[in-house]
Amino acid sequence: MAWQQPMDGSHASGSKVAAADGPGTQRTQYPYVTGTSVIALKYKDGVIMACDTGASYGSTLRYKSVERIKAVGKHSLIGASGEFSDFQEILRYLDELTLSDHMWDDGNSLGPKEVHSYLTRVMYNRRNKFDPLWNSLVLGGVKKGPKGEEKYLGMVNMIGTHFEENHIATGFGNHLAIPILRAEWCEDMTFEEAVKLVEKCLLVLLYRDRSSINKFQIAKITTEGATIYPPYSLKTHWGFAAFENPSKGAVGSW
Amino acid sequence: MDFFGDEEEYNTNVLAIIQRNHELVPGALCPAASATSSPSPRRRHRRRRSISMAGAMDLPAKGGFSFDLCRRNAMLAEKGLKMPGFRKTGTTIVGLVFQDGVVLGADTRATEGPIVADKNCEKIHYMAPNIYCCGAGTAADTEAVTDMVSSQLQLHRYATGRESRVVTALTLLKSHLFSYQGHVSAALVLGGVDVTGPHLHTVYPHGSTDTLPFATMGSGSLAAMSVFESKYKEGLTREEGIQLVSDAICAGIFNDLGSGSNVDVCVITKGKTEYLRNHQLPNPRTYVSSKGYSFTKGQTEVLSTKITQLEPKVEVAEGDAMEE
């Protein structure tokens, strides 16, 4: 993805001292180690989130056992696609946030809505400084609110666009998984139904996204807390007649 | 008559001058039409005459893209001329093989950038009684190329006395597109049933092809492919096939901005083809005014009336008001 360079070099840096920037300095940003799509949806007991465990380095599948979904506090799950080092940095920010919140010792804990709002501010401010965190983040969780247990699912991306929805997909999932989710999601699915729907989407992504691998992780968050299941693989089907012999109708063609 | 004047006239004039000065390098300056030239006039494809110099050798007609005008166009563009745009069919087209044959599907929206140029266009083109072709990409290119190959197939049927085969259409399409090096922007889903059975192919603008059990093309191809990948299996019945194709096109219509309006379906089986134009209309016009849209006098309620007399503001001293 080509990233337009800012016209002049005089932009305040993200974390370094501003005086270091002179004319011609560039905030060159390309993602290096990237994770592909994350899918999430609300179901009866909370929120379910899934992604594959691969991280690519350009067109090489460099890392195959990467955890791109993590728990945040007691009430939320965060999943990220995009630059993996930026995700690790975001996890550090969230650690600081949850720690200082815990030290208030006031019996309150950060819920998913609050964490989503915090991340939105971080992402948008970084983009305004032309030093973005190159991620699409998915934030899901359940927390007791004025109307009882409230499920929350939202997304923020690298330019600060954020919204809340019943089902989210990032990256290629936007094109391949969202059509399925829009057609087949319904309110109050059971855990089994939700896993089936998520697996359907993951399978399509496995077939049609070149940077996905056949090793997935599903995580769920409910009132009992976050559970991240161990990775597993899906069965693929390649036995179509046309795949086995494409030139059956005309020998010598393809 | 195209934007820059009559090309044929231009070419003949230029060539007449060059011929007189014997500056012509041996070789056809203007390559003639592509390999199997059909006598029927082709829409939007100007026939270029092959040149034989007085007394020099007569070279055979060459096909392919002629780069003659590229330098001139580049020079004009540099001088600030904006080339006219072309109408694209941001599209969802699909095809699948079911137990008795092939089902093709397409949406019906044709776009010109952000505007919908045609709300209900036809993207499933006739090639032969047993072969149909969906087209995505530039509307003119898909129309012209499918028309051209359809004529060639008809001539071939007259010559051989047999039903056309899908691989024939495929080969004609791919060799034409390849010789134009991707400049003919036509991405096609070709399907049909012939003596050798049902066939489904995709053809890309540069001339490569695939043989597939299910295929999608166009801007909505990912949305449609997600439906196919999750629901397709071999040996579908006719109803299941039509339903799956409609579902895939609807996924394209509702999730892709370049696709919209209605669903066209074409079912091809051995000996029978059914073209179901507007099989589904999932985007009806929901509000229609009950009183109609012609506003006759007396329909609007008059609340109050105020009449102001216009008084002359300018005093003309002498002479005509309109003088000077």
The other form holds:
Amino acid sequence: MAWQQPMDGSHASGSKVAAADGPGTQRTQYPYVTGTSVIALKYKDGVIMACDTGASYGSTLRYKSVERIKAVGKHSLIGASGEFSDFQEILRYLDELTLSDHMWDDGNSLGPKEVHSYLTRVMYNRRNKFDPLWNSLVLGGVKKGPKGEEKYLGMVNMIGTHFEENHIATGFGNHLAIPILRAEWCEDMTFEEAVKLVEKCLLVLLYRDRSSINKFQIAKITTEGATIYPPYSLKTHWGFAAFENPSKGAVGSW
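For the form predicted alone instead of the form predicted in complex with its partner chain, what are the coordinates?
Only a single chain is listed, so you will not see partners or other molecules.
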């Protein structure tokens, strides 16, 4: 009988927590420690991904050095919004997946398209069990194929909805960054141009998203492999009239 990789994460500890003194199981009903938006786009040589390093405990910005972008195997990068502990669980699933793939030792390795497909099945399966992983995941990568270097960028959310696109933003970025990306993205962007566009999106999110902090991390992946750069801050300007007097022109007594 052929061995198959479990698709529901049932092989990992912690997928279900049995009540010690009562029947049934306990499920995650609300995310506790969460990360905000992830921005990703294709550029000339590969895929670039960026997010801040903050994680909020409810509405409190509790952790400020959390890395939410990780390399997966040889050809992929993953970034996550949402519940951080669920993201750690997903990383455990991916570690087992890539280890199993490596053990075949057949000269092939999982590409970003295969990893993204796996994640869509995991997320949808957990949703059907009313025990979702509270994340929006971005999966990008580059792998040589029949048509040469094939860039891939896709996302999947907590209920299994997924798609592939040239540029992606999760969380608040889905509302504020996507219009900027649609207006300014082009397929033959250099890495430097892609960084400027990503930083523009991150700056808008920093101004408008209360959960964002001014400490960002950028990563890229090309045929040469993944590179995750150290966190850094952007220069900000808070002298806008709307920031100095936000109640001016507002309706009501506030």
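These figures come from a predicted structure and were not determined experimentally. Numbering follows the first chain given and starts at 1. The term rigid core refers to the maximal set of C-alpha atoms that superpose within 1.5 Å between the two forms.
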property	result
Core-superposed comparison between these two forms, Gly239 Cα displacement 2 Å or beyond	yes
